[in-house]
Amino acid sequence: MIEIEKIENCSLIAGPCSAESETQVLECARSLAKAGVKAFRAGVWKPRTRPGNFEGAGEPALEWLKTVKAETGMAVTTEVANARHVEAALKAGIDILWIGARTTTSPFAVQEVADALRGTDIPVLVKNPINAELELWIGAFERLAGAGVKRLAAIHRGFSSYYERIYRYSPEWQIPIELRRRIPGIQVICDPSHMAGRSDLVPLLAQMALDMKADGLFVEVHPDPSQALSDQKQQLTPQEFCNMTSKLVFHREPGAADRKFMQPYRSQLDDIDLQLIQDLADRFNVTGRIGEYKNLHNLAILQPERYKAISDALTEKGKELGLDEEFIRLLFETIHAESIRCQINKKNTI
């Protein structure tokens, strides 16, 4: 069991994607401090997909964050990806560190950061890996906890996907839900900026995150996003940020009257869920029989034409019934993958 201690001042963290200049950083920080933000974020070192892009101002920018802290009283946080970053950030008195999605993907890099943090008590936020690999995310927390870091929290910033989507990174809300189940007590902070990829979608995703009981928000804010050196399209102006936060709804816990109203509907859902489980069991029983036939008659287990025809038909039917097309596709992909597994098991046991 990973021991987790709560991190203070992380319910609302905001600031630019990159610390580009002292003027830009301080202008943004002053605006956010006036809006009541308690923690300021800015990337000092920026891992970029392609070389030649702005990769951060480096260590000199840590001095700008020190000035922000001294002038506004806000806690300051930046991303670290290796031992050198950790050493410089700790020396500069940075209050909170975060590990980016690309770093989380590499166990070697996470272990290097964990080893560099051994013996410290600084809070660390860990972004999910780029791809939807829950075990990698959990592994990062295990490595940090193994080095004695106890004040840990997750940043949910969405996941890459091979299919077309509305958002830059698909939310895949079920993954942070499962993370909470696997690591009880962990705080999950949502990064709606990376998830959206577009500033106009950030408020929508921020509210969705709160609806999913996110413990905080991690938002990119820039004094002039059109001039930003990284992630121009997804950053809010300070005014847009204030407009968003003024409209966010923070939910209360359900009371007795709420539970009484919902109980009949929850009972219906329980019955439907049990029927779904029975239907799936019946389906995979039929799948097993088909697998036996394919094995006896030397047929390939995967039948792409059949799979495409069923997938298209079910997606179309789902749309007619008002179901989300992406949801139907993902659901059937999961069912089909399990069907293939069942047929392979039948082949190996015959």
Second form
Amino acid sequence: MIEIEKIENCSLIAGPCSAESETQVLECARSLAKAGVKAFRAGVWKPRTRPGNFEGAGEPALEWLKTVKAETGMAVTTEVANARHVEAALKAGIDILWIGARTTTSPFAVQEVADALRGTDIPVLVKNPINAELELWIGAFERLAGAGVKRLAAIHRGFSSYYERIYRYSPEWQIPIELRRRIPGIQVICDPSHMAGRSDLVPLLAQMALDMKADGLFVEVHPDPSQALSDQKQQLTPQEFCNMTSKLVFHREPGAADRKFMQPYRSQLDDIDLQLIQDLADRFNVTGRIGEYKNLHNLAILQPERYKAISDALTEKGKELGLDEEFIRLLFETIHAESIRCQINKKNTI
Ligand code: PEP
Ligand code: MN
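Just the form predicted on its own so far, so send over the form predicted together with phosphoenolpyruvate (PEP).
Up next: the whole complex, starting with the chain shown before.
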């Protein structure tokens, strides 16, 4: 069990993808401080998927972040990927570190960062690994906690996929939900910028994340995104950022009146869920009986025509009732897979 302590000032973190020059960093920081941002992000060392792109201004940029902190009072945060980065960032008095998505995929790199952090008490944000592998994400927290880092939080920035998609990185909202279950009390901050990959989709994802109970947002903002040296398409201008935050709905905890309103609906849902479980149990009982018959009479368990007929009929019915087609297809796929498993089990016990 990982012991986590809360990190302050992480409900709204914003700043450019990369620290490009002192002027760019300060211009951006001044407008964000005015907008109420409490922590300023900027990448000093940029891990690039392909060589030949801008790889960050390196150590000199730490001085610019020191100036941001001194001038605006915002906390400053940057990405570290090895022991040398950690040492330089600590020496510069950076307040919060983050581990990037490409680094989280590498246990050796995470261990190196964790070892370099031993004996310090700086907060660390860990981005999800670029591939949808929850265990790697959890492994990074375990390595850091093992080195004595207590203030840890997660950044959910989406997962890579080979296929065409609307978002640059797919959110897979179920993964941070499972992370919260596995590491109780962990703060999950959403990075809608890398997830969207397009500035116009950032506000939508930011609101979705808040609706999913994100504890904070991590947003890329550049004074002039069209001139940015990295991640041009997804960075907001300071004005766009202010427009977004003025419209975002930050949620409150439900109070007594809210609970009173929801109570009858909740008990109705509880009854429906119980009925669903009962119906599923009845369904698998019937499945079992057909399974026995198929065994006795040498019939194959899988009957593809029957499967297709039921799946089509249910999807049609679902559509009529206003249910999502994809949802019905997936639900039935899961139920059918379980029926097959039950029938195979029966066969093994005969
Ligand atoms: C970044 O935050 O600029 C960055 C490099 O992010 P990620 O590691 O999520 O790609
Ligand atoms: Mn970026």
